[in-house]
Amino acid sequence: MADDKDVLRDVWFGRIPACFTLNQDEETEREAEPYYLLLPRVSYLTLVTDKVKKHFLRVMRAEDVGEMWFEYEGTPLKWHYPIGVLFDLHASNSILPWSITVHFKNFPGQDLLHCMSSSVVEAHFMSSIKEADALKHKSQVVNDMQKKDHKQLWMGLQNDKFEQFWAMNRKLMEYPTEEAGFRYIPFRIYQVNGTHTSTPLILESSQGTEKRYQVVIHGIEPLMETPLQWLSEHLSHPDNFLHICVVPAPSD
């Protein structure tokens, strides 16, 4: 892949201020103070949210307590969506900090999974750099990597390494010099309806005027003549894919 370091190091060291709250409905011992967080854009929710749990488990009787989750102005967030995601799906035309309601009863297991512990991230982001390379290289990198080689891949993700992460995902983003590219560019686009395909999208009238939804990626709106053999390679997040997020175009 083209070396350049510097947007690999800025994607990888976006943040998002977010402040915690919990839910009004949850019972406490005493009031409960907000807790604020620098989040990662390219980790998950469940991943770096201990110090959340911890915080607000002091003001909690332990028969409280359930499985932790998150919600925005009445929606669950999605701990296997990158945290990137979330924000430009979400809130992206919100005041900062990020405002996110902390629960621990009443999961809505109909809008989201569960995840007890971070072996369950882990499995789900392994499983998605096997997907990622099945369509890239037809699953001969991930296969030539030995077992301490995605242990690799996976700490760095979890404790924030990007040097250690990229050592070993650089394999992943190379491709022989005779070809162009990539077999296929991994990639998922998400709106905030839910849906990919079933609604018309119109990025840009013939005349080039109205815009009512724009392309976000990492919270940026790259050039439409990008080439995505680059976006690729320097935009997708550790997952090996591309998370494009399809949003309504802010009002001026």
The other form holds:
Amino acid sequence: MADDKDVLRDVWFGRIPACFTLNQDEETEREAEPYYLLLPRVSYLTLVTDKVKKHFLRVMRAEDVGEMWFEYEGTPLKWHYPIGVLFDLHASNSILPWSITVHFKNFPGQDLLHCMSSSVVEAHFMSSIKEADALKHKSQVVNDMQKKDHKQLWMGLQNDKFEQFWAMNRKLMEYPTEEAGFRYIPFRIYQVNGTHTSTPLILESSQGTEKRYQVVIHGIEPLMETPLQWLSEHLSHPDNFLHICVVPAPSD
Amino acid sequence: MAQPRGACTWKPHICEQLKLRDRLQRHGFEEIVHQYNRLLEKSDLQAVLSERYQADKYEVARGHEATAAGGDAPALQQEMADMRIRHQEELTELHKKRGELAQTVIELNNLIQQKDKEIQSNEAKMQEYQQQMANLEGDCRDLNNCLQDLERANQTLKDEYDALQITFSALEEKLRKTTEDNQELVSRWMAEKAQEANRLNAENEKDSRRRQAKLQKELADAAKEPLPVDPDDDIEVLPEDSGKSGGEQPHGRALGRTPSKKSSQMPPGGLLDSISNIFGRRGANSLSASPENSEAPSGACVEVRVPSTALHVFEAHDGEVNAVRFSPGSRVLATGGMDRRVKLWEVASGRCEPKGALTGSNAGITSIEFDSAGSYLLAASNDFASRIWTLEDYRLRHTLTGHSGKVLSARFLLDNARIVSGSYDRTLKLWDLRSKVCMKTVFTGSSCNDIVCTEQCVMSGHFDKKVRFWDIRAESSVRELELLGRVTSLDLNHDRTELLTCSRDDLLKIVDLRTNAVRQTLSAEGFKCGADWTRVTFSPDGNFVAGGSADGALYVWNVLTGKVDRTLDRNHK
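What would you give as the form predicted together with the partner chain, now that the form predicted alone is on the page?
Everything in the complex follows now, all chains and molecules, and the chain you saw is the first one.
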């Protein structure tokens, strides 16, 4: 249906305006202006911040440069989460643009994973996909795909090519007609207090009383009766997982 | 699946939410971020440029100080001008290079476009070729199929041919065997036939020998007889006896037999046909009145007597009697009639005993003749053929066919090896007895009623009132003699010097052959020549002539006087 295709496109091309500011502690030769960037919701931080790095390296000396890492209001941002998830989790109620602080020193080894090159991100992305397919199709589909198909998935994500990605990804979204859907729905639930769980949790949220928590996927709150199968097919991230953030309801 | 009504709530909700989100988070900031980044770039560039200019200025300033000692303002200015010129040159060079590079870029773009086009056309050609190949493969497959079909058909034909070959050889074998059987059977049949022929021959020989023995015995008996019975006389004409007395029998002259033949079926008018043959002029063998020498074969006729009564009257045939003839020895009388048979009668002691019958004719007999030896009998018949029988065994020897009309008269030529026959089809045919073929056919122009033969000449009497004389060796008519009526009968006298003709004008004419003129004409009251086959005849000595009349009477003329000598009308029909 055309609606579904529109939903897929809107999900893919979702953007978050971010402002990268260099940490004051970093030693610079000149003053570094903040760098504004529209971040894609479905990608990963270390993939899309090359320009940020280049921008800030201009004002820094070479010997001071370590691995770049980001933090928001004191929380180091895990690069292996999709950007949209990070935003919904941490800054969904803040004003836009999203102010991210860039660090080059003092990499917090216990909070963040090192990411030396884009191949690390690729490995993480592919393992997510395989894990999701194991839940959905007992890994049959992803094992039937060839190496070049896996590569096409990764290249689609890396170069922001919707058609290229979805040419392959739709195979992962198919299910045999005699079953109503996937065997299991792969999803991750993130909560503000830090833990995230991927066990099936049935959230009971009472409709009538005041809501304390909000279920956010891709920055929107779907209705409770939305079928999970449909959500998994259309609102999954490129790594085929449904990332659900449970955040406190905004109190205006 | 959720119900459509249910789908209509959460899905549009999601779509709305996504649109809202985008409006908030993206559209507002997109343009700003973009412009900000551009400005950032520009400022960076400016910074770089300004740095460079500062560096230049610094150099210039240093250059200034270096030459400050000289304090040559114009030198400094000169230097500055030089620098400016150098910079401008560099600038122009760079511009030129940029133009060239742009040109190369354009050319390369064109090249690329050309190559693209070529690639496209090549691909199109490749597709075409592939199409052709597919077509050719299809054709090839079809041809292969045709070939296989043809091979199969060929094989079937070969098999059929082999089978036919086998059948053929089997049939050939059978044919060979049957031909052999046939040969064998034919040879056996021939052998049997030969045997049978031999047997028949032996029988016939025995028969003939028996008959000869009988004949000899009789002759011997007759020779012992004192009285001259001479039963073989054809004509006994007593010149002095007028024959009025009816008792000729006591004279013992068994006379001219006039056996008359009664015919049961009456032709209209009661014609007497060949009554004249009673006087059957086999004069050569007639016995003389002198009884002493009663040998059957004797020389010329010596004595004749005019017949006065009928000696024996009997029924001879079932139908009309057409021909009567005595054999040369005067022992046998042959009669032929419409019943298609020639009957042979033994003439003995005044009576005729039937001896036998010759069959073989398919229609009525018109004329009979014995050959000079008395062994063959020639009969002409209405079935367009003449036949010859041998008298010993009464077997049919030859049949001479070839006429296209009924044969009215047939005669042996004097050498007995040839026969001349005259026919209703207006031809005379000359036959050779040895080869049994017709040697000559003479077209006479008119139906031939009677024929007589001499050594050189054949005389034929015709329907057109002419008597024609034919030379045997030539083929044409030598002479013609015209009469007043249709010629019905011819007869020669013993010397063959005179010809007697009878014609329908009721006249008998005697023609002298040496002068070819009519010597004498005989007629009589009441003598009417009634039919085309009325016969007249000479007596054996040539002095008397007899002829049958239409009323059944027999007229006898004396040649010397030319008058009717006697009329016999008894028992004649």
